[in-house]
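As a starting point, one isolated chain is supplied in structure tokens, in the form predicted alone.
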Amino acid sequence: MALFSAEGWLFLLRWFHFLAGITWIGLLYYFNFVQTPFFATAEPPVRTGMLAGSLVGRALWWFRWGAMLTFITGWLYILHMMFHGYGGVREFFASAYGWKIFFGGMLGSLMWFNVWFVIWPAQKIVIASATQVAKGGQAIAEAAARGQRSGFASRTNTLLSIPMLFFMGSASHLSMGDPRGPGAKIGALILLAIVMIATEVNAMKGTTGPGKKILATLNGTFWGGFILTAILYFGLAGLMR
């Protein structure tokens, strides 16, 4: 193979896309992983050092931006074999390795959509009440609440993470039947909607309402992403006979 080549350069679009998802993802589970225990137990003062000495924003930026290098050639990956490698939307839509990559292409732009609108915002005014405090002012009245909501964000993407990589990952790797007609492809479209709004809302609402339980712990987390992958898959599968 060329590299200059047209196979050559969808190497180096779906190698990109695996260095900037390493990169998000990776930094990711670090904030849930390690930062957001830490935080937990740490003292005010070594809180405030570490988010206005810059650490967490720059943990930020290479978070965001892996996250924004990864949704655009994803993107441009899954357009490729929808025009490219399949011949068009309807034989794309017709291979049960467009719905698998699908799904994944869309659980992942929700949680690009958390980084850049939910998770971002928030962190920026964490970021500038931590620096205020630092100086000897007052901390921002909203950075409390608005932590708390980036937080719950990122949980909801280290749930939607689960199931993201695994179809990722089953689309070239784990067998299963094509579609069979118009009406399966409705029913794995109203598939999808009802988990990606549920997450969502959850993740808005998680803060007081029932999902709370679900996104205080890592462990809730985990099992959510493994119960949301087997709904999401078993439902596909189902529909996909």
Given for the second form:
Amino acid sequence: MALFSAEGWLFLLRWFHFLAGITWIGLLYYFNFVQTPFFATAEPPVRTGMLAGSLVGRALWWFRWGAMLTFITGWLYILHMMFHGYGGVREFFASAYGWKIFFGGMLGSLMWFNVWFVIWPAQKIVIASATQVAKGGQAIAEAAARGQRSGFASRTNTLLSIPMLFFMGSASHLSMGDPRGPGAKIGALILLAIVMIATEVNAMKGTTGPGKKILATLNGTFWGGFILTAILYFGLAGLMR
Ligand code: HEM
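Since the structure above is the form predicted alone, I would like to see how the form predicted together with protoporphyrin IX containing FE looks, so please show that one next.
Zooming out: every chain and molecule, the one shown earlier first.
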């Protein structure tokens, strides 16, 4: 039976990858499209109740573990393609498939980093603060600032999800030529590095300026995501044959 062949096991890995991916990104969109706008106008006791009453904590559990499983299954798949599919790192990066999935995988990995090392640590403080308030105590002083930074990182992830899914899906389903030579590979790496560093610096430090403006609204976030996709796609396609 095909399911119990090597192809079948690989397919099961992909299946778990999508399942985990939709769990993660579904909750990311819930936070950004539903919960954050709701919190912005909700009465403080309602907000505190949702935070202290573990609604947000439960959502964050599925969110961060969905991200972890997506990340692990995604990189297992890449390693498989690199060493079994293409027969080595050099061969993998001599293909357009390798570059497209690398672009998607790296953007997804940056998002995973934001979940585990920015959003979750900040949300732990926000929840602890709300729990103290619910019990009649004082709010934790840094909770508001940490919550704001986490919101910014979460908006950054929403923006990045647009090019990330474009490259993930296009790797096998939208043809592109292979890299022209070593210069093209270096160019692709520089392009990806500039985009990743600029978005991450903005997520970590940005409080004013155009970066903040783009992420301030969902409209700006969508536009930012589609424009970034175009920059990455046309940039990469320009470096390929
Ligand atoms: C965290 C980093 C991620 C890595 C390293 C990664 C890696 C991969 C790899 C290697 C594939 C197989 C591509 C192929 O040969 O067709 C893949 C496919 C896929 N991934 Fe990811 N991925 C990541 C994040 C995500 C996320 C967050 C989602 C959100 C839903 C996602 C959704 C998908 C989908 C739908 C496919 C199937 C695409 C197709 O059949 O063409 N991935 N991913």
